[in-house]
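Just the one chain here, laid out as structure tokens, in the form predicted on its own.
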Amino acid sequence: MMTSPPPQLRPDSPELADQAGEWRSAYVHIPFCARVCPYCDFAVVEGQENLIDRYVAALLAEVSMADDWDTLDAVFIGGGTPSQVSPALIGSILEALDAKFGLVGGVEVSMEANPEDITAESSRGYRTAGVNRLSMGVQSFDDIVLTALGRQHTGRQALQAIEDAHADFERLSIDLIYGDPTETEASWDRTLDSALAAGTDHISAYSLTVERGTPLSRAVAAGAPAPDDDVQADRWERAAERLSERMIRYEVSNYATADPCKYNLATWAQGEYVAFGLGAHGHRNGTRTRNVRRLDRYMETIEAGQPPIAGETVGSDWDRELERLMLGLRRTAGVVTGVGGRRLLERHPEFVDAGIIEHRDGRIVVVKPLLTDTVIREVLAVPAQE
């Protein structure tokens, strides 16, 4: 007797959010771009393309010299612009993970690019590589807007290598980022609609952050406009009202029609996940490490024969039950209440009445997002003990 399989879950579904917390993970970090954005303060370098094959085989040695451990269900390859490196090689990395971990059957494999790197030759590499989500870094499809952003694509580029992309992968996202001081009411409401006219069944709309240390914030020191937050209030209320008409939104930023991200799923879960590369963080055990910063210090200690781990965190008990509520509060979903929960709403009993939070079926969820991070600010201050 045949039997139909189990439904598929909403991307916002508690069920989904908290099965994620057991999925099994690995971040790759490829540091190289062509240009460094002025807003990012990642691990990464620029114009130094040179250094890609000795860099891939240090991360191909790093892999190999981890603890086992579980089969993974999802990988995520990240930037930098991984799409600077070749099919082939990203080809290499996955054969390097299925070596030393196992992937399970359906394993999600995500890949961040830029525009300008994918044409239909080379999605089609990456698909035949075993990259099966693809994560498109668009911004904006204002012209304006993407050269005040830095970035080296047009508006029409970007749904150029959509249109590529989409005859090799049926799991496509595009990451938007709103509020820079250049980007209008209008502007904004032509990057959604282009956005959605795309026919992406994921899309991230992020707003512009001054990060100390970047090109950005020493600009905005100098004097240049800085984003304005009662702007980027509005862009997001703007995004939502409009990305919720075919979408689901399953975290502050994040939407999908039906597949969300696996591996942002597990680490809103607190999922557990091994991270490899140029300033890569990883989380196994209750212990949350870091790598090298500097690229020539990651390739020297590995080809030393050394892992290239910088640092380390144990956090106590108490602190992983803070983590836990700070991650999953981000989620549509919200998070099971716990110890940490009963305490923050002990404590703030005014975010339930204002309207902020609910608590329902054993679960907090913020009900008005734009206030997530105001909730995440409280529950950090929650102590151990009254």
The other form holds:
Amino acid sequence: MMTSPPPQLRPDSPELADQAGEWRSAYVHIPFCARVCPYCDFAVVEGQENLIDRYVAALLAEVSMADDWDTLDAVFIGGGTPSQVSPALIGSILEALDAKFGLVGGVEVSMEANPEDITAESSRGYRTAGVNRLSMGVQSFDDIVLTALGRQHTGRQALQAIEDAHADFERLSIDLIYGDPTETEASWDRTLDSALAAGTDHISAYSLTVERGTPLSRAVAAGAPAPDDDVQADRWERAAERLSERMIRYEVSNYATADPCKYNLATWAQGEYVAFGLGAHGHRNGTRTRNVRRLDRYMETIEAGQPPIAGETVGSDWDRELERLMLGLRRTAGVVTGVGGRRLLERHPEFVDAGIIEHRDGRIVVVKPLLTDTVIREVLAVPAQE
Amino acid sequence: MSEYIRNLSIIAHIDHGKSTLADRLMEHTGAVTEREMREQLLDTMDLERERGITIKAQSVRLTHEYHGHEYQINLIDTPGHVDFSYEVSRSLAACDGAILLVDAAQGAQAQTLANAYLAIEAGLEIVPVINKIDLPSADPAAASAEIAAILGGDPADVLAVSAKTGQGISELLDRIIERIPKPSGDVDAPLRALVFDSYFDTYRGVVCSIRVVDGRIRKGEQVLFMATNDKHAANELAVSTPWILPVDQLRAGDVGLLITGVKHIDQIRVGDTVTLVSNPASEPLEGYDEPRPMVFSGLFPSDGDDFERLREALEKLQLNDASLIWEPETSRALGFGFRVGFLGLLHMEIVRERLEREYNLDLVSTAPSVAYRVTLTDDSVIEIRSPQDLPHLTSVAQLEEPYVRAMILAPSEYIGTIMDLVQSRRGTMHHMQYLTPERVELIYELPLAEVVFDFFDHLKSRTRGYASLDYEPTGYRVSDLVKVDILLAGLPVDAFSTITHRAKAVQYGKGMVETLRELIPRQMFDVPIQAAIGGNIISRETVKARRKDVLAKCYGGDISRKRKLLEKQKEGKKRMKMVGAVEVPQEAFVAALRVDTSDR
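For comparison with the form predicted on its own, please write out the form predicted in complex with its partner chain.
Let us now look at the entire complex, which starts with that chain.
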């Protein structure tokens, strides 16, 4: 069993990035949302809160029918909106995970929450239930942008929720979304100011992305303004500049003062994790699995005593080598070059020439993170044999 | 007995109902039952069916009883598009008459007229017919008057039919017997048979469509192809009813199929005369015009490894299309490919589509070009089919480009807009004639290069689809031509070079540069796009470097999905060509077609 990393390692350190691959974690999906955001393409359901009890019961059953595994270093409860589920039920899920796998001392238990659900009381409740890291879906502190994003809270509410959560959570993250067409440069600056002033130890800043099949993509297809790549590049650069005043960027969209999100760090290191809940993806013994994405089928399958797996992918050794690069290159720490990386360098000297990647200390590092996928696309096309 | 034989074609514009009429004639004469009738039986190629045009000539033998005698009517199909007028001339030479079929709602079209004139010149008897009289929009009186004016006859002489409903079909069959002369020719003279078409059949090899003019041919006889001087055995003789029916002999006046065991269509020259080895004719029949390609385009496999497959596919296509010619071409930008000659743009599109569809090839084709004639300073003359082949200007004494005589038929209200269009295409008017007070025939002299690309589209849109066009080459003329080069990231891209008239060079260069700026995706670096004449830059745009190319999120939940997404995007990029370090989408290579130089 691995122990937690020594605290002195920076969030972007190569040592930390690499050892994260050994961590064991669990992902738990909560699909419920009071309102589904127009840009969201996750497995989510709206207005079905009456099913929460039945869903959590199914989740617990899914945990109990899982194969035994190692003790967990990290748990991530994502959504949807996990804060739609009461602290008591969240507590029951964590108990089930502990009973099944065990949780290491100092285990990181992250949970996503919406500002409108967080009060001094609920915050206390989740903390008592065992959550020790809260990730707050703030998205913006600008009410115009929040409305455009279809969010249900105001900037003021978000500040209040952060303040309330701070009483219980030392580790607190803020999620931000930039590049909505209604957002101005000044608005983004103010949001960054507020986020920094909130004093959390972690910020994730994502570009608004038009995902297929979402209400946003239909609106854009019907002529609504689409996010602009150049504007988003400006915003990313602005975020990187401002947030670096007191944080370290350790992945394309993630910043931390000291401790990165362990679960995420583990996935970028191609680590393994068990996954429970609607549409959840797991990674065990080199196999990637995915659960069914329809709520009734998910629950009925488990209630019939069956695992709710919808499919699995077993990659070849070479597929996994390329996947290692694909995931690792998103990190500031880059990735150990390896055989795949050497092939990439041979085939694509232009990336080094253009100053997009650097090859140093046995690692490949993307030094222009905004062009990461330009590199990854070529990584994925590197053949196993020349 | 040739007394009871009639050989004819149907001359009609696309959509004027030729195939439907052929179907109806076959049905009426019992050649096929309704159950056997596939729709538009004569058009057998899928592409032809899709585009509603006929490319290869086919023939069918019908029988019709008239005044107590059984007559044999050989219906010889003709193509109906301007690109294929050489095919028309072949078919017509095998006929003694032709039905001139005109849509009663639309009136005569330029091509119909051009083909009708061809038929008249060839001495064919014309049976004028107006079709689609069942349509509410039909104006039989006006259409009849127009045809009568064109042919110089009596409007009452024009037969009105509806191929759709069958109205007037038996009258038409009678009219064919009455009007079209019986075949001339002497059955006792030495054999002379005209090859008016050929096609490749997987089992039989090359099948020749022949019209026996004099004498007779029996199965098994040794025949001589007079132009190629090749001798073969007449292994099989047949007629198409439209089912292939073997026969023992074909006599003067007959139309039928000759199968000799020849395996490659190259060995058969359409227009050749077949005679007997044992009793050869002294003079061959008058041949046809050889098909002459007018438009040339480079065809390159997207994947360089497919070069050999492309060659094989072209060879296979040529089995059935003797007009297709090509030679290997090398492009710095596109690698190894072929410079292919086509009869026109439609022919080019059809060939390209068949290569992609039937041979599963992914092709890049370059902007089409005409053939230019270059006189060098040492007085030698060369023909170039690609702008790349233009020698350095210091060694060029004179440049000539091909001209055509274009016939445009349109309602007279559009004369003004047609004149504007033709003038912007460097055309000069030759002749204008009112066919009726509402319809006018305009004859222009135009550079072929101005006609072959999008002239017809513009003509159609300016006249709401009412104008029609036909053209024929009239030779070369000296012209003030320049070569416009396009540079990507400072390097000239051979596949983008064009030869154009000096007066249009700047407009073309600008248009091309702007089009490319839209088509070329952003890259890792700025990509300047320039147009130049000689060393002189006439236009410049820049595709700014891509700034953002990264997914916002990639977490445990969507690794497989994101991977698939990126792999798919990469697949899309495979359709790009690397030109130096610049990724260029395939559409860019035909971008020249989108550059509009007709309006200023």
